[in-house]
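Here's a solo chain for you in structure tokens, the form predicted on its own.
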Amino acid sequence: MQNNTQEFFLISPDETIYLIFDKFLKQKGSLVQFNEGKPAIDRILQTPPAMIILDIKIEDISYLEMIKLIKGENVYLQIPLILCLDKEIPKEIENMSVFDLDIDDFILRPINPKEAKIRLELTACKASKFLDANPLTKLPGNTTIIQKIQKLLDAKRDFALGYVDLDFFKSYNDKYGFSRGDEVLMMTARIIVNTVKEECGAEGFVGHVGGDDYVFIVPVNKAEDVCKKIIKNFDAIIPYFYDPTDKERGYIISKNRQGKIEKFPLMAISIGVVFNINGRLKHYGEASQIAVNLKKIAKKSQKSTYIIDRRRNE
């Protein structure tokens, strides 16, 4: 809880709760209040917060359904969720196992501000220690990605693994700076997440390896549609991240890796996809290396491209 740009979401109609949490959370970032659950879900899908405080008193949707919607998405599973309860525990969760009630902590009314502050800080500390979410996009990082791939391989599940990379991102960063580069990375993450969610729902997975490298896992029959949609949306949006002059002429002038001035095309996106069918692959390293190699081939084109390895069990 060190980054002052972090957002914390409070989903509650209770203004008193907002005033209590805002008093100490404003030192860490900003507290955004939602009086209802559905608008909060829409915002979470677009801009994942650092933490969610959920009040059982929301009325437009069941708080248990809210927990399922948030924690049921593997992309947002890692966001700490604290439940605000009445002193008398609701009957529907009284006999539930802590494993079934997928929350990270809870706070009881009437709220003690000092206790609430400690609980929130402990929850954030645990999240930072044990979760490997990318700090920029909040997407699952390398540890989660590896575990996800290996789990599917061990279960002999059919799936398509895609590696995504941006072309000419370094030249963009060098010219426009890291802040604008981060905006591109966030936009790319949203495109991939939204595409995978729209095409595959809960069957999809998206991770952020780091920098401008991403991973997605989707059903085999959805892979090509996902690639096409990611490329279509990326190519439509990316020109607007350039200054008007660069956008109009279709390239930027920047230094290459040797420090020499060079013309660089507008950014493109490259995707390499490997199919695991009939238990063809055994180890995550094998699956990821094939996908990475395909991505490297795709990057030889200066346009957004995807390449799919459709082999089954050769």
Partner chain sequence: MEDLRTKRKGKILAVKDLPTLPPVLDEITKMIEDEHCTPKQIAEVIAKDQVLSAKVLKMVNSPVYGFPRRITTIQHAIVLLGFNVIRGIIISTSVFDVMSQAMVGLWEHSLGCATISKIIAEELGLKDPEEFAVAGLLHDIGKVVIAIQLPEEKEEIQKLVAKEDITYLEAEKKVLGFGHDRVNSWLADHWNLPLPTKVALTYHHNPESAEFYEKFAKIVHVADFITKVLEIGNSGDELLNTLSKKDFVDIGLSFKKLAKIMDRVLEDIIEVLTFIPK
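Same protein, different form: I have the form predicted on its own, so give me the form predicted together with its partner chain.
Just this one chain is shown here; partners and other molecules are left out.
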């Protein structure tokens, strides 16, 4: 989504802020001002800008809701967001933990132009340094995944850990090429993210190990529904990622590992889930190993399958 004519969105009814930012953003791209939130949402969703400066003074919609919308979606969360506040910090923010307020930086009114410039540059810089995220899907990568799991294990929290993998992704890639393969990976990410969010809200977590491997963490009692729903949605949508003839006949012809021509079914999704109950598991490696092994068993079937290890104790 990088283009040479970068846009910066200023969502604020305040004219003076516009003048300050426009001065030093001129060389970098263009500053677009929205006096209200709603028209900005449409633009952000369609053509994400290089940065968003959001004023708490917008009236037509709550700024907290806007932050939640942008930062809650894997395709938008990498847009740096700077909140513009008054010296008098609003109550709803004061009582919030920094982790819940998902912004990249803030600026206080009256704005000091020199300070604002530095903050903007720093924020843009920090955003591009967030290396752990998967470059394609922007989902958290391995470091974050491991930390997250280990933290839950250490706290002896009950949770379900799922490993997700696509069957016949390689043959699809071989036949259709990498960029079509990436489309499938993006689609799969959206299905997992939305399913987990819908079933578990903020209690869920989704990570992207790399390639066609994903991870999710959900409450134990939600695991089975999440698996079923991911499979249902994936199976319904995946045929549309094939050309009409392949979609129609339900298989593709491609080379196997030995280079021989072979028929391959349409892609399916395999999920292995391990429960951690009553502190049964101690270490990240242990948890992931079990889930990965279950996923391998699930993979033996050509159809989308999930396997759950419900063991409570050894």
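It should be emphasised that the depicted structure is a prediction, and the values quoted were computed from it without experimental measurement. Positions refer to the first chain, counted from 1. By rigid core we mean the largest C-alpha set that fits within 1.5 Å across both forms.
Answer yes if the CA of residue 233 moves 2 Å or more between these two forms after aligning the rigid core, and no otherwise. After core superposition, the displacement of the residue 233 C-alpha between these two forms stays below 2 Å, so no.
Residue 246: Cα shift of 2 Å or greater between these two forms (core-aligned): Comparing the forms between these two forms, which are aligned on their rigid core, residue 246 does not shift its C-alpha by 2 Å or more.
Given a superposition on the rigid core, I'd like a yes or no on whether residue 256 shifts its C-alpha by 2 Å or more between these two forms. Not so; residue 256 is displaced by less than 2 Å.
Core-aligned, what's the Cα displacement of residue 30 between these two forms in Å? That residue's C-alpha is offset by 10.5 Å.
Backbone CA shift between these two forms, residue 120, after core fitting (angstrom): Comparing between these two forms after core fitting, residue 120 shifts 5.2 Å at its C-alpha.
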